[in-house]
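First comes one chain, alone, set out as C-alpha cells in the form predicted on its own.
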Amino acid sequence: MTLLTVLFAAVIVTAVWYNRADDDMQIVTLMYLYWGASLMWFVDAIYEYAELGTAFFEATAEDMLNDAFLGLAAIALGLVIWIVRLLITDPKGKIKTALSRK
C-alpha cells in the first residue's frame, strides 16, 4: 500500500512536470523525491516478499492502514522538503521583494 501510494504521487507530480513548458517551481525535485520513495518501497517488497513468501499479499486491515499512513507520511515529508527548497532558492523572488520592502 505503500509503494502504491507514493507511485501514484510520482506518476501525478511526473504528469505535471511534463506539461508545465518553464519549470521555475522546481517540480523536477518533487518528481525525484517520489520516484527516489516509490523505488525504495519497490526494493522493500521484494526483500519482504523473499522473507514471508505468499503470506506478504494476506495483509490484514490493521496493516493496510498503517501502510496507507506511511505512504501518506512520505508524501507530505516530500512536499515540505520541496516548499523549503522554493523558500532557500525563492525561484521568482517574491521572497525578496517581500523582505526588501520593509
Second form
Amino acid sequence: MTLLTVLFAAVIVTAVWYNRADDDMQIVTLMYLYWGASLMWFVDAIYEYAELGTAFFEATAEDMLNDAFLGLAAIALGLVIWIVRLLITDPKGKIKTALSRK
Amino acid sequence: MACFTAPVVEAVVVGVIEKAEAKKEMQVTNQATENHRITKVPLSRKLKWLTGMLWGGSALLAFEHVWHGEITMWFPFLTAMSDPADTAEMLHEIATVGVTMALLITAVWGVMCVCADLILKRKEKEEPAV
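Same protein, different form: I have the form predicted on its own, so give me the form predicted in complex with the partner chain.
Shown next: the complete complex, the earlier chain at its head.
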C-alpha cells in the first residue's frame, strides 16, 4: 500500500512536470524523491513476495490502513523537503525581494 | 532494517564523481566554439539524476525506518545494532535488499540515459543545424 501510494504521487508529479513550460518550481525534486522511493519499495515488495508467496497479497485491513498512512506521511515529508528546498534556492527571487523590501 | 544505507553509499560516491565531472565539463565548455551545439546530455547532468533518485529514495526509506522504530535519535542509531543476532540480520539485509535497490535504481537510470540521448538525436534529425 505504501508503494502504491507513493507510486501514484510519482506519476502525478511527473505529469505535472511534463505539462509545465519550465521547472521554476523545481518539481524535479519531487520526482527524484517519489521515483527513488517507489523503486526502493518495489524491491522491498519483491523480497517480501519471495518470502511470503501469495500471502503477500492477503494483508489485513489494519495492515493496509497502517501502510496507507505511512505512504501519505512519506508524501507529506516529500512535499516538506521540496518546499524547504524551493524556498532556500529561491529560483524566482521572491524571498530575496521580500527580504530587501523596506 | 537499514537497507537504505547501500543506496546512500552509492549516492555519496556518485555525488563526488558528478562534481569532478561537472568541473571537467566546465573547462571543456569554456574552450568550445560559439557554434557548439549540444547533441548529447552531459554526463554530469545524467549523474545528477542518479544522485537525485538515490538521495530522494533513501530519505523517504529512512523515514519509513523511523516510522517502524528501527532508527533512533541516540547511539547506535539503528536498533538492530544493539544485538549481535539482529546486527547480522541487518547486514544480510543491506547486502541483499539494499544492494538490489541500488542496482535497480542504477539500471533505471541507465535506461533513462539511453532514452535521453535517443530523444536528443531524434530532435536533431527533425531540426537539422543551419
